[in-house]
Amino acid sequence: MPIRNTETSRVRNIPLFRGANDSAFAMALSGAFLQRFPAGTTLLMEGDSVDFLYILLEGAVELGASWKSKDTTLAIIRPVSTFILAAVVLDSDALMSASTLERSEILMVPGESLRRAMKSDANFCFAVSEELAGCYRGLVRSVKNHKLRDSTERLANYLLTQRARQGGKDTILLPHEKRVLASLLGMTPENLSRAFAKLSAQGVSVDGAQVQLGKIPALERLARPSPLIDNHYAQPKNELGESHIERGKGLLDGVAAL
């Protein structure tokens, strides 16, 4: 549905609109909405091409991919994300899936729109250019992660984010199933259970959803957290001011959505 009057502000305090100046901002609105979808609604497919810049108000998405017979979770993202913003930059096809995993509520921004307020608005282009590179340096860590860490060192650092983002308990809830745990980690379930179990040394004790870390200080020298590689550390550390810190702060898993 299109965009109200009384949603203007609550749209207009979205990080990525906060510094463009009015113009540019009515400009990116133009024929922008919110939609609310049910969840297990696909939003677009890997290929297709992109007319709009959706941002994730409420709700979560699953961003995938799939090459022959496999499939696999790229990124499960939370409040408030954009995801599909390197595709409509580039006014070009969508490298993932994105689908709903709960009822979630969407602003869809038009591209072309889009990209007339960048090219009015020097500020508001910046900020595109902030949310891209907070994009491209999650991909970085990601990357790092796959392919630096094993596959149980992997799973002790996402123990520990999921830690940290849970106010610093030693008991956590796995925020989804275990399959998509495993896609996002690389690793079949096979291999997850695996993992689970070798971690049972560090205190590591599982009962369904449920996680007990009992020995933090051996989970920690098996995962060597690190802050060039794991944002949830390094954000706290950053003292460089909030422009400078880096986007995609309603990301639960995987790369930042680009």
Second form
There are 2 protein chains.
Amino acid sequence: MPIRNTETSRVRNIPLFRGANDSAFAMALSGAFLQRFPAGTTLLMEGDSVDFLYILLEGAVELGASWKSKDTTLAIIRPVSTFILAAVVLDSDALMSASTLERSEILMVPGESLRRAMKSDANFCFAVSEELAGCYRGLVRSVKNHKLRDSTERLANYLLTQRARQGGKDTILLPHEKRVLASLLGMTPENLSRAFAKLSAQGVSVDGAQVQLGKIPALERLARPSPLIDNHYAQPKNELGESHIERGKGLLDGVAAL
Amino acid sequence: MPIRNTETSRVRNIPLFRGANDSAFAMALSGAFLQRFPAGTTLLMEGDSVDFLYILLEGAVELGASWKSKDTTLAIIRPVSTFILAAVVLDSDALMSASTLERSEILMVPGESLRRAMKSDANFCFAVSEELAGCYRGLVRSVKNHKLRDSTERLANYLLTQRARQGGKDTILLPHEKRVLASLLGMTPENLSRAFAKLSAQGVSVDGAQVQLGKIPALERLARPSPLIDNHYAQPKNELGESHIERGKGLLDGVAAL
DNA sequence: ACTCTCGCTTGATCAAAATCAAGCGTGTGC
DNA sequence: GCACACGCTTGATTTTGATCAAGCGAGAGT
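Okay, that one was the form predicted on its own. Can I see the form predicted in complex with a further copy of the same chain too?
Next comes the full complex, this chain leading.
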């Protein structure tokens, strides 16, 4: 599918491409095409060779991994963000699988074009480094989240993060099915239910996808959110829910779709 | 401490700098200095602003994190490799603490010089992107390792990875204290002992830092090592034990100091 | 030699999470 | 309407890992 002007300008304005010069931008997008996928489509399996950088324009995609009949969700991508950038830069195989959670619109940029553009424009290349560094830091947060907190604490922090991102109101909307959320938070759906039940002591009440946070102070006391693990300030997100607010000394960064 | 020629040429030859042009290399290292630290020195705490890229030339350093009086080891760095590159690229605060496990020799490169060098030389900047992508993929492996395997499986895979890296012999030497290893593998020292005990069924016997792997096939049956999680082929390592064998289509990559 | 410390192990107990097994409610398709 | 599937919840049970509490053995300092 051909790329329309609207898409081009949307992509031109994401942090990755904003600083690129016109010829590098044109070079990167040469051979790129737009594709639409229904929900539940597998875009990429673990171990596949990666030929394109994916840029999610609409919809949602899940990055996951599996081993010995277990599987887990590593991140959920929301527009506008790129994914599998690291594999593209190294021209190597995918370490994660990717599949659409909703009907999605994805711009597919040939890896070779992207790498050539990087080598032709140091500013663009620097932006790619920044993006990768942001992804890396998002993952560091994720590892800390998993190694240092138990499942109830992870859920409590997830709720507070969503609250911050959804405007600070005391009622939030879970953006995904609970089973997906459970997998993202590293637990079973059963335990997610139980974790919600435990948090009723902190004023949390659930009705479908709606969650009321009744006693924020109590919830914060349990969750102890930390800017070194949680990023409450991301909105446009990349591979790991990473915001580019990160740019700029001292500002908040990173983060954890989880 | 001034930088000697030997150090300069060692650094010049690591993947990060090999492709840089001479002026970018000189620019990056302008203002760099060499420093020696005894074992147990804290180099950096979580949340500190990061002014230097660290390049470990000798010794070993532990990257860790803590929350609510718990702490964990995220990675162990061995020469020659860089660490906290991501924070330097984004000029932001450290998400991990760093401290020496042994007496260490570290080259400290001012962040600002590094960023200027990146912007002046697209090839160098590309190498930084590759390095970051490798770090990122190492962390992805780490997350998979933790979310998909239980502690005994992690230990079994760790042993097989060490075996491969130490030359394939059936006796390996644990490179760190067991308590550090336990933290890296995401368990308590007590449970590490018990995990070793369980693996005696797979022919594993421990004597201090020496570990005999008596029945490799049995151990592999339990461990089910996967190239998408474990990297058996790394030797020179970066922030996450990442090897730059990764470069080059199709070759193995990533990995998991853990 | 003698303690002291320290790293490690072992056992007993406890807490957290996975698993197994129903059941409930809503929406879809027939 | 009715059956069915599906996502979610709840309870019972098992497994896994953490915590608590000794104890062991090697090495350092006195």
